[in-house]
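Taking the form predicted on its own, here's one chain by itself in structure tokens.
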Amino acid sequence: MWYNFSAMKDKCGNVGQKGKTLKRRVRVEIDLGALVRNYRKIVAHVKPMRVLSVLKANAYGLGVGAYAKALAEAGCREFGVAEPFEALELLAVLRRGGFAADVQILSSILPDEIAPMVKAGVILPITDIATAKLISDAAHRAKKMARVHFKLDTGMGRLGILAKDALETMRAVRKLPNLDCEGIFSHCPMAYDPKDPFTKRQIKLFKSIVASCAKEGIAFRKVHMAASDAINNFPETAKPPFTMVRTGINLHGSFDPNGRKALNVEPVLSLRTRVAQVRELPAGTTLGYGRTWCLAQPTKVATISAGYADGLPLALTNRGHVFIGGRRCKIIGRISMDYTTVDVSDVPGVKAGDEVVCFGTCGRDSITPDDWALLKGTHAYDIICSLGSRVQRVVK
């Protein structure tokens, strides 16, 4: 007999039949209260700067709808995304909630994307004169003023106007009709290192360009360079001539492991699953693909219902931990796609179906995406964006 599970989903994405609910094995819990507290802490820390919340990639895969609504209710009126479909989805969420807020594309805009974005009122980046002309033409046809920010490449090497061409480009673009050149911004590749001399030179270069603009009577309402790393490590990027900062990862309570933690933010996310089976295995038993772990003595081993398809990095193999029964338990054996084996010798009464906290808080102890990032040699963004599609997103 075949069941139409999609028709039986409840509001949380679980499925059921005849009053019985089949729950997802793995879920990430999102504490919107903690998200809002983090936003307010960032606002207070950089006051009187404006704070732009970056919600690209569907709020890093966690669900832009709930994030945008919570932040807008907390007073956020500046949001950043990477591309047009994200911009339109975010605008729809904000308008349904009755919020008048700015949505800005922070990366690039392609020729065929310009007209719909101008019509929608999305703030667009100017990365070269050719793009500026296309935006101006689209705005003229739509009988609108297009709001734009000059995107300067001061050392990221990815997108934008080269510093040597900045003044000449801005002079030319400002002559084009139907453009409101309200902002100028740049981005730092090394701001996670508070001692990095390259970032210091970037900031100095950017400030010099803004100062040269001012001498020619070119002023901007929005001037921004700091993302989360710079807010923590280069506080001068949250002072004049800057007027705005951008934040993404700090909203989640995470930091780059190499930098300062100037912001007292708290974790927002908790990843949970359940125990699939518990067995007493004899000494000499090897665990998982590659047989990377051999039991030195008889051991109580739990197999938990989450693996790398759910976002557990392979780097946790034989090194990471999870919480079961209120205790920190070591991962033993290679993590596989759907399951992970854990030493539960010190957890009394553990059984199939018991909850497992992969990352999150357990009493006074915690495991965070930052901890996983350190083991993987990456950053928290990579961990959060790697949570699998079958992981249920639960808003608290």
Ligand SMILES: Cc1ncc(COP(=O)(O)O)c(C=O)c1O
Second form
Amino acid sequence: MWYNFSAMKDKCGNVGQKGKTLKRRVRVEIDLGALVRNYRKIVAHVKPMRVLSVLKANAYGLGVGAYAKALAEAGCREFGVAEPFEALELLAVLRRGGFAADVQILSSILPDEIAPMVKAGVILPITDIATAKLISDAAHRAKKMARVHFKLDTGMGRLGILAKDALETMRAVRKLPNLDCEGIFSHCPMAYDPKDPFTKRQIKLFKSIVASCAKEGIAFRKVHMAASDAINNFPETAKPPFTMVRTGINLHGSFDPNGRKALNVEPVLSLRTRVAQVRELPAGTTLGYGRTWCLAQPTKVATISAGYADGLPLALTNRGHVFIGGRRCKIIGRISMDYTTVDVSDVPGVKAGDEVVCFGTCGRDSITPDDWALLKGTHAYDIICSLGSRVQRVVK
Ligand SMILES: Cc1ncc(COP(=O)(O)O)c(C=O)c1O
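Could the form predicted in complex with the ligand be shown next, to go alongside the form predicted on its own?
After this comes the whole thing, all chains and molecules, with the earlier chain placed first.
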């Protein structure tokens, strides 16, 4: 029998038939209440600074629509993205919700992208004079003022105006018509280390440029340098002359593995799947590719329906845990693309179809993306952005 799948999709994207939905096996549950509490904690921590929510890469892969709506309802009026497509998508979400909020591209803008961005009213980064001229021309043609922020490279080594050229560039750009040069910002590569002298020098350099601007009568409504790392480790980046901070990973309740965790944010995400099969296997059985685990004794093994295609790092092999039946169970055998084997000897009554919490809370215990990041030798961004395309994003 052939099914018309698109006709059977419910509003969450579940495929079903005549009212019966077929749920995805692996889903990431997004606790919007926790997201909003995290946002409010950040706002309270940096008060009176503005807080820009960074929702680039589809809100770190989790779904920009739900994130933007929840944050806008909580009062957020500044949002940041990496590139034009994301900016338009976010603007559409905000307009649909009736929110008048700023959407800002934080990284770069290419010549052919400028006119549509100016038309849409997206705040653009000035990374060099040539780009500023193109933005000015486009704004002139559109009979609009384009809102722009000078993006200074004070040590990130990625994009923007070099600090040594900053004043000269700003003087030149400010003479161009149809530009509202409302902001100046920079980004730090090592702000997760509170003792890092490089970040201290970066902040000093940035502040000295802002001070030189002030002496020349160049003032900015928005001055920002801190992302989550600096908010936690360099509190001076949330005090004047700064007026705003940008936050991404802390909204999700995660941190860089290094440095201070000054904000008491809570986990937002929980990754869940189901048990596919439970078997009693004899001693001497080896599990999975590479035969990396050999059972020392007869063992009850559950094969769960999630693997590296869903975002479980290979690094969890023989080291990670999941929760089944309210208990922490060890992963044994190599993670494969779609399945993972788990020791469930201590879980009474476990059977096919039971729920598995890959990360999330279980009573007082929890496993977080940050825990996985430590096992993989990476950071939580990598874990969160690596959740697979078949993982259903479910908002709670
Ligand atoms: C320019 C800029 N600002 C802010 C952020 C948000 O960083 P975080 O998620 O660490 O808060 C990023 C993310 O990479 C960024 O590139």
